[in-house]
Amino acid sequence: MPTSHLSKELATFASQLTIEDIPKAVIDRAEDLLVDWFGSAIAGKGARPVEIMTQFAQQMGGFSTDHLGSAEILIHRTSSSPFLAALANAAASHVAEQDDVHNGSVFHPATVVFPAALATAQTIGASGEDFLVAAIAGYEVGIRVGEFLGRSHYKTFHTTGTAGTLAAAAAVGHLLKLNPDQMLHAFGSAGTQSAGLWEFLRDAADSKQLHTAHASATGLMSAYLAQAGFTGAQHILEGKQGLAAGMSSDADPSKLVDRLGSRWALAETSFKYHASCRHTHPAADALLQVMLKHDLKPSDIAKVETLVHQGALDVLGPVVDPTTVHQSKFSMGTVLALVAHYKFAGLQEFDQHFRDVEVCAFRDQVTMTLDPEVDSAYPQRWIGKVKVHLKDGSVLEGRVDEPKGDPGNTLSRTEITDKAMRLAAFSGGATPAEMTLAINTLWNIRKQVKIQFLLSSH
């Protein structure tokens, strides 16, 4: 058994991160990923979860639409706390399904880091150094976390919105410039606070947005307890009541430092291209390879049969028939079929077609297998095998060993702006000229001496 105190080595990691100990090619991913979710954040407005949750946010501040808050609520353009702020925004960035995943961890940092930092950096007035260095900071410590939960964790834990706490609270910790006892009580109240179940997907509910939302507000509010004296597990994570004890059965504590410093998590994240679950992209991409390299036509063919690993099963299986636009996004079916249609599955694709007589019928004729390459590659590796069965019973098998987004097939900084802007658009979040200015502004945030808000006349 390991004599050192692995919680307190992240801990210190988190709480003495400097500028200087980033390469600068981390520092530019951190600007690529912090642009792809704003962009995400605001394709939330309109969603109805994600208004709920925001009309709660304000209900519980006490603000009104005109008062100066100290944190903003991106989809509104109105103010509120910290706290709150980071619990719509978080909401807001986790529903169109667009936004980052890092595949070791099966964790989707920015929608828990973004939010909880921009929303302390707006409050106590962070450059945009700072900013960077804290998210970078919540990044390497949620990824850890996730990865040191390991797959059984996730086979029922949303890792989101368990492993989400601990790195919301890393970033906010930095932020305030916690010292490493400090941090390590943060992260104790945010372990402690950990919770995110998969049971929702069987219903269609709503989640999904809750899990990001609480993750990140906790997180924060972990922070900043700490910060006051408040204090927390000091083993929270490897303890023997902790995290993995009751959370896990493959638990890997050395995946807490595994490289702490000199391998940058952050820099293996993957960007979403599809509108979809993650499980999903693999598939659809080697899917969407054979029809484009034969010239097929979705008439084609008379079923598809994917080759994917168990944490595809575990979580798309349960969504047989989906009933709302949200739960579509988790059938590898209609997945699929919106690809085999459209060549894409974006926003449009999902909300105007995915009951569609010949989407869902094509939908029908998706299988999913378990298969050993692809399984024991995961999560290391998402590769994407699929055996199509042609109407004149030929069968062709195409395989993606790197999904678009991933490091390896990554999009450029043309390619996330469009993204941005297309989700934007799609949601009426902002206007062109205003998404313009905006991502201007982040794509500059290292320069900023105070970080402003991003869309408020405030």
Second form
Number of protein chains: 2
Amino acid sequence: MPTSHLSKELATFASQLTIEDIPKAVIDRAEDLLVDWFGSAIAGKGARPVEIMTQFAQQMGGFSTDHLGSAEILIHRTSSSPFLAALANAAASHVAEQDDVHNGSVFHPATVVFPAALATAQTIGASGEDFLVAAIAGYEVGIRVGEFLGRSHYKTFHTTGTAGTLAAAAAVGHLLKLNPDQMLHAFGSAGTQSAGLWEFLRDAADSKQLHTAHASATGLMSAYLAQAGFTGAQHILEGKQGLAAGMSSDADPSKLVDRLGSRWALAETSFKYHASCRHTHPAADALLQVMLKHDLKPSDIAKVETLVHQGALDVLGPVVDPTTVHQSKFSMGTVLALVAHYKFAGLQEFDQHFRDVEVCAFRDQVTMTLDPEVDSAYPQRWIGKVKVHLKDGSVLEGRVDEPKGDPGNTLSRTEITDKAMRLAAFSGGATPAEMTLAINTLWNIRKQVKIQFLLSSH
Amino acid sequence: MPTSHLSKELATFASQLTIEDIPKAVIDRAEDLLVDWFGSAIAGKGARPVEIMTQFAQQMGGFSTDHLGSAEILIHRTSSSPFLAALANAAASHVAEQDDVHNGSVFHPATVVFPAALATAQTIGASGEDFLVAAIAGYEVGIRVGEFLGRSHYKTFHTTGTAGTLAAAAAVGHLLKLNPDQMLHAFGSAGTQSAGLWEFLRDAADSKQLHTAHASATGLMSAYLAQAGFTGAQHILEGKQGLAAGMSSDADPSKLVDRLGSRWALAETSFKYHASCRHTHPAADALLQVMLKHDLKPSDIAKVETLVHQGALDVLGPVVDPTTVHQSKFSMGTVLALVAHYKFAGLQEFDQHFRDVEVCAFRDQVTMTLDPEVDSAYPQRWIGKVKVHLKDGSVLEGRVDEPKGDPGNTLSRTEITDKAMRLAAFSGGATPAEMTLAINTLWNIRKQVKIQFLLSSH
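Switching from the form predicted alone: structure of the form predicted together with a further copy of the same chain?
The complete assembly is shown below, putting the previous chain first.
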């Protein structure tokens, strides 16, 4: 295979990946990420943008109780086609800000990969093993595309929306058993539909849910079209009028095929511990470390200076006085205030306390400063550094090199299960009994002969 | 209204436009463009990418003969939801390269506006008058967004795919009676899904049909979501992380609101006479003028030098030895050869003759040269200039300032009807009797109380 055709090399990898190629630890981690995603998907229940998108998906399919679809719409216990189910489930998975993230690409793989893969696997009756391999192909492709597009891309584009179309296409294409040529066509169709702009952040608009829905559904469509013979550009990623040409100024083509088959990008993916934008987590953990070590109360603290990377300033900087729960998850001050008061910034903490007087007061004493060391380590490593100024005049410094949830500081299977149970309890998206059953199925997915519905009977 | 909020000004216009605001000549022209579009939509029947996309749309909806959808899939006489019908019909409308084009924006409005508007109008039972006003809103918005994004955008992006999401959202939003705030939310959702890269041209891939389908369907989705309360960015077009920031380097915000309500961009839209890329038309007409004036046969001609704008070189330049009918429509040499032999480069002429020995021989004697006058007039005016070198050594010059189909050299209603009949006959997408009936309905659409299905009974 000529290394000069990088899109083709990546497509070939996604097409030909087998379970034997993948170390057991990576497959185990894929299961961890699957259960973690499932909790996030259920957490979307009741969220306004998610309910609107789900309603749209149901309205635009002609499926009904006596005319079932082949894929499950999780939060409604209904069914539709894989295209529309992926649209709904992907919108649901990203709203709680609890889904996984890959640091180096600043890309959220689960929310775009699993909805498309699950809907397709349910439709064609794929085995659990095929489903896992397909999801791994989706992670490996999407993360590399995100890394390829680089930091200039992320300044304007929501990488999960853009690289996400390729990730979903790779996963679905693998399930549909596309050969390398077909997979490359699927990539062409997916990449030419890549979209997602950060502009919505300024207005706390609902586009984040639209981006994941769009990426997952159009990626799925691209793979289905390729299976039927629809063609796409051969160099959609690196070509002269391709994705990087249009949407990046620092794209690095070598990233597309970085150690394919030996480096497992999926295993580098982080779980989210706090229910906020990942850019807040390093500082939150550093603050918590200082407070626990010195047994501090919030009232001991005069102000907190966080030392951050540029991306944190870009994304969090505009959020000064958050007016919605969702927006407050992008407020460094709010996140640190919740951590200071409750030792954890979870869904419950945001929902009940983000506008509390003492939380707002603490929030207003938090600043962000660009730190050269933190910035140069980013995005490979997300270092957390804080200077905590006490009311007695002393200054304490905190530092974490791997925030909770990163591969070197990961969650156990018990913690992952607990997190998913907590998310479902918060949204009311499924009962504890339903969750226990579904999560048990997912921990044993490798043995499944045919992927079934998880919450509703088919 | 503050003129500093340009997206809002445009959204307000699209929301509040009424039939009384619009000159009769513009409404008449909207009907002309509607009938012209209908022919192009039927012409898609049988084309591989169109059939695949239509099959996908049908497969992803649960609609069947005993469970009807609310919107018509034209080429299959089936029905589905408006979302999926728009997807199918928009894919169909662009493949014959016979749909309309607006010169200044290099944007094809009909193929993205009418499929979304028709599907919505059929679903909600809109009146013919509302349908026409909505379509006009779509044209006015889409064309201005295309002009705003500028020439730098068109170098990498297929403007019909990108601006097309906004055009479709405006038309559907008008039909759904969105207020200005809701319309602005629809624009936010549409703009953040804008996509479409030229990379596919290099490989003669099928993405052009995907771009129109994607734009029309996601634009429609954006309007439906906004109606249900889904929010979008307030400055998706001109904002710091908006569409122009991500995808243009010469965007001109003043274009977004250029003489809104007094300038009717729809009336500047050109019909396509030849069935080829519009960049070939000016030279084709200039050659035809010379040949008719001097009563020349193809065999009299040694070579033809076409004097063109840069965009023609960018888009047509790579096509040297076209191997498919679709690709040959982007070959200046093939188009001029067909015009020289048949006085017209229509679907039939391409299909039957693009590989004929004498056509290929003529093709190879056609060159393109950048011409400063032609280039500086572009894209407002598409001037055609040719130097025809005869075998007797003499050189004849031809020039047209408005190629056939431009507003100053437009098609009559008889010519428009004939063109649509010819397109349907070519594809076999509808019988002459069906076409006569449907076209008659369309010429009288202003009187319709409720838009019905055009080809199939509901």
